[in-house]
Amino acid sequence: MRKYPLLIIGGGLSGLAAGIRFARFGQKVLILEKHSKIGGLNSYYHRQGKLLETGLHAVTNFARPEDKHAPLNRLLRQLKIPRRNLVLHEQIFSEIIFPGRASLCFSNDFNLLLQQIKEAFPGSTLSFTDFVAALDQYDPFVLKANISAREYVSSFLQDELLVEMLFCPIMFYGSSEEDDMDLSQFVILFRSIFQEGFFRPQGTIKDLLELLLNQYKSFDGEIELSAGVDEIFTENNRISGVRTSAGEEILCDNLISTAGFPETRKLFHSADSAKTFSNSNAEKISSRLSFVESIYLLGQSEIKYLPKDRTIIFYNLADKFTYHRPIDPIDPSSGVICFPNNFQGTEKDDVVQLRVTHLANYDAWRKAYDNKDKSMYRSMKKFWMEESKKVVGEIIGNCIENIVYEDSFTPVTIERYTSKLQGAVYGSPDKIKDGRTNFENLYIAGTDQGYLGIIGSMLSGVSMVNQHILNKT
């Protein structure tokens, strides 16, 4: 029977980062990935001769090489990946649009957002400066009770429209809670989106994943694909090992799960073990949020009509920005429109990709998918994608009528390919901020630990290894 000092459930970004960090010290570690390729929520597939990415719009937390304390550069040092090995393409600029009311542009230069607020909300200039100064002093990584971000932000900014516009990209890019979020989560996202900014590494998500996988293997890290975990075994308040989907039992000294809190709980078949695990501090799994995302490939005739300088557009058409599971299968009144080709220095292509994201109702899509008449799901998908296109046309103009290829992912698709229950890409609303569980050698990393974004996800895996495992070996 095999035994490892560390087993990791999940070969996504968090699991790979945790594996690299542990393996680089000569320790044996095995990653078990349920699917046939690595990446988890950030993966890829091929259509029409093109590589299409899932999950990745843009990476947050851009930093210059000389900023040694920035999250991106700290992460690379932990993974022993030289910064010179990465070519990064910054965003051109992005925009928050509430049509007929206001627009705010921002880039990786925070001064642009400051100037935009000064022009669009002159009465809020000083209060916004005070607000940013307060956030700069706030440490989101110190464990503390949850604080309402909306209440905190509104105590500085009295203009409700400005508050809504700031929350729009922040919530779409990381909030697992409906209409509000914990202040610590807000601060992390505010810094990573507005103060640091968006970028893409050169190439595709496949290139980034291969870089991480090769680094992991260079330290003799082991990984098995199509190797899900069916059960977690316990003994004397410790994890003793797992049983894989192939029926093999593998023992371990420590276990990191990047699958998510409720997803990990399902792996305890013993009622007592499940109850012990469930006494952790992440019990609120209702009101889980998911999305529908569409990918469009547009031919040369349509490219000339697309915005050339916007990287991402966050929009809201309703009177008030709301962020919760919609009644309808999707809510096209707000969303994210991403132009993956619009980053500085990226190569131009004869086919341009456009990605559109909306909040979605998991139950509606699940019911349609489970219906014996499979055409119900397909028809619902087609109808709501057309509704989405109409709204996108209002925002960027009717330039997506001639589409070379299109595909859409519903919450059911996300659940199927990532194992995230209800397609909840941002996990449970309550985070296990220190990663600890009631089992002394089981730790949660990734979305349900609380670090956000691609860089945050990888830092989560690294942090769990640093804080809880390396100091014991």
Given for the second form:
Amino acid sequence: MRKYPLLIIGGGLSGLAAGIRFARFGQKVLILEKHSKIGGLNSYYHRQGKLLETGLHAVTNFARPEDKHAPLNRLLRQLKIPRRNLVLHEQIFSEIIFPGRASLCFSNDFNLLLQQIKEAFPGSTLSFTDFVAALDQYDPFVLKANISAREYVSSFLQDELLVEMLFCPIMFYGSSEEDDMDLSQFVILFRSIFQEGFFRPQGTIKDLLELLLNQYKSFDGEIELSAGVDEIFTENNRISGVRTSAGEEILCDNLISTAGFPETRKLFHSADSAKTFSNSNAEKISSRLSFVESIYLLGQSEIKYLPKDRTIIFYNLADKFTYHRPIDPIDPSSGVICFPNNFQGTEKDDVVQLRVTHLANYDAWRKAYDNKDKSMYRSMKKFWMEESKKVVGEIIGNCIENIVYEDSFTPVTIERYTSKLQGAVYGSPDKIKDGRTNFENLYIAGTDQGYLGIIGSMLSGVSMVNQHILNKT
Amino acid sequence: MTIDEIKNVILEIIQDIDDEADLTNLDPSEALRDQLDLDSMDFLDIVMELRKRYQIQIPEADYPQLATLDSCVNYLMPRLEAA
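Switch from the form predicted on its own, shown above, to the form predicted together with its partner chain and output its structure.
Entire complex below, previous chain first.
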């Protein structure tokens, strides 16, 4: 039977980062990835001779090379990837728009947001400055009980519209909780979105994944694809090993699961072990938030009808911005529109890409997908994509035409390819902030450990190995 | 290993962690972290690299003894004698 000092479930960004960390100092580690491709929630596929990304709109946490303590640069040092080997394209600017009410633009220069708030919300300028000063003092990495971010933000900012506008991108880019979030998560996202900002690495997510994979392999890290974990075995409050989908039993000294909190619980087949892992009921640890994401490839002639300067638009048309599971299959009244071609210095492409995200109702999509009549799911997709297109047309001021290719992923698609229950890309609302579990050699890394986004999930993998496994034996 | 050899090992490890680190004007009696703008994550790399290269285990409780270049030498000297 094979045995490893460290086994990692999941070859997504957090799993790869954790693997690099451990392998770097000469220790044997094996990553087991269920899918035939690495990347997890941030992967890719090919259609129309084009590589299409599944998760990535933009990477948050932009930082200049000289800012050594910035999350991005700390991460790269930890992975031993020289910053100068990467070409990063910064966003032009992004916009939060609540049509007919207000618009706020922001870029990787925080002063733009300050200026915009001064103009749109003159009465809130001073309180916003106090608010930012308080956030700067806040350490989101110190473990503490959950605090309502809504209440905290409203204690500084009286203008409810401003509060909603600030929450809109923050929730869409990382909240697994309905209509509120934990303050620590809010602070992490506020910094990574507004104070640090958006960028894209040159190339595609595939290039980034390959860079990580090559680094991992250069340290002799091992990885197996199409190798899911079916069961986790325990022995006296410790994990002894796993059984793979191929039926092989592999032993380990330590196990890191990046599959997610509720997803990991499902891997304990004995009721006692599952209970030891977590006593919370499944409802509480599962997120109700999932999304439909659409990709449009448009002919070059469409470019003149699209915004040229905005990288991402976060919009809301409803009277009140809400962030919860909609009643309908999707809720087009709010969403995110991303223009991947609008990053600084990116090369011109023969097709223009547009990506749109809306909140979705998992149950509705699951019901349609499971229906004997397979056309149900397809026609539901078609209907709601048309609804989405109408709204997007309203927001960007032109209808989307000349579509060369379009595709959308529902929560069911995401669940099928990533094993994320209910397609909940931001994971469980119940975060395991220290990564520890009731089993002394099992740790949770990735989205459900509570660091968010692409940089965050990688830092999560790195931190869990650093804190719990490296130099402990 | 001699004092200078140990110092060089430490400097080489730091250069490997951050190849832009300026090691020319390092004060051996001052904290490395303050002078080099390193954080605790980088610091762990020094410990792990020493473990990988010389098989020496440095428990967490001893980390403060690696704070300066001089204290590193004092701490590592008896442990690297055989190396």
